[in-house]
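In the form predicted on its own, a lone chain appears below as structure tokens.
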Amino acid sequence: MTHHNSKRFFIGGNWKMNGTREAATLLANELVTAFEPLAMSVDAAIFPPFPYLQHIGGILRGSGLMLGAQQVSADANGAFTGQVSAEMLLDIGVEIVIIGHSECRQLLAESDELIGEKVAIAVSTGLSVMLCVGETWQERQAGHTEAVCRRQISAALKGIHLDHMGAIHIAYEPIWAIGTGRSASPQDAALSHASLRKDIEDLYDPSLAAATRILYGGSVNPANATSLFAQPEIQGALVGGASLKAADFASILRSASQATSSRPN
């Protein structure tokens, strides 16, 4: 399990249902590169599709990238035709996976607490969980984006431990923003950050929310990084379109590390 300088910042690489194996490959070679000199001041994790995970993480061994799965079962195994095990992730070196995610929660209906067992089963497994938590714009223009985040992350964390909270990331990702090139503007990704906060201060206690990252996700790109991660409440992104292009999600991955060397520490 991973635990970081929580000063720093975090980027993940969401591939989704991207690339073939060549691609997968050139791409995965390039951010290798990219990476080489900002892994002093930075973390990052790329999540390749699962057929691509062992071949990537080959590429990525050495590199200080770590390998992230979009998915995994709420079950430890047995009879889940298509699904794959906690296990199974870390047994060919996935470090941190993906769990809440809103494609999940709306296209394959995962509900709060099927969510909550999966952070279970992956934190128990040993694996780092990036949470990801947001409302819809409708829930927004109602405004219930508290309310909703509130819901989604205390049902997410019910049962875990403190001791576990080290592994856990929560991605702030409003719905509305993703895919759709419109980003929340940075003062209210600020705003939702410092709610989330104050969520997970309530469920545990202050010390830990103040070392609990909180990353933005919806629609970053490399003209918007900037002034996103020049909120203090913002302490990474989860990347989706632009981490399918070595150079954008270099240049974020740049910004990021500027923004931590410009932080009072």
Second form
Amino acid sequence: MTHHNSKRFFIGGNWKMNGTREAATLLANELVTAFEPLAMSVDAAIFPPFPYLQHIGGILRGSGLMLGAQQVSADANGAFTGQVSAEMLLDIGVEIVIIGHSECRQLLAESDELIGEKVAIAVSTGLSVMLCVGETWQERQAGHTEAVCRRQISAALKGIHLDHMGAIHIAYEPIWAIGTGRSASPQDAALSHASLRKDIEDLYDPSLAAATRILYGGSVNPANATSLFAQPEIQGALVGGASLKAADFASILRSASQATSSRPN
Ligand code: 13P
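Got the form predicted on its own; any chance of the form predicted in complex with ligand 13P too?
Now the full complex is given, and it begins with the chain already shown.
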């Protein structure tokens, strides 16, 4: 099988439940322009709200910027009011989907088991996955960060065959760092990434673990991106708030491009 190149950074813009059709259109157009000189060196996706997906997909076409969705059902079809299936996402041009975001784990009470089912149906349908894991502040204070992440990643990847792992990216998003302006330090993030990589190694094998891209998420902004990306364990970022400003997201993309070129092959 072909593993993706883990040296290449992956930057995701999770727009969450923000914006209007007009604002989303403007932002997507600005990002297409900003991404043009970077498309050869960085992988990137944006995750607009569901109602704008198809429209934004049209704007992104041919730009290299991937279209992502923020959520997917664990079921294939049927009487699931309000849910959206993996097949539907694929059908309208979505390439990647966020699964296990802490906001969904907490606000929608998504369990580890449900998240595992979502990952399974997404990859078997042909979508790539941005799988989010991360601990609360309380769990960190209690020294449980690595155990919590291990539990989450093991459940999420349960039953996922090695051949599908090339389609899965991990986003380490410590919950206390999300939307707080208080990013994890590059060192703390790197420790968690290394521990997650060890978990993947235990679940699969060392070469797959080495090839899997692990992104950091939680208050990433233009000012802290460069120091985060200087950590070899970090292969990208999942950006919330700063992804809503074209100039900020473009700056983070440029930091990733520069970090890529300074890494050994
Ligand atoms: P912020 O960048 O706003 O902290 O959000 C991070 C996040 O949750 C991305 O999925």
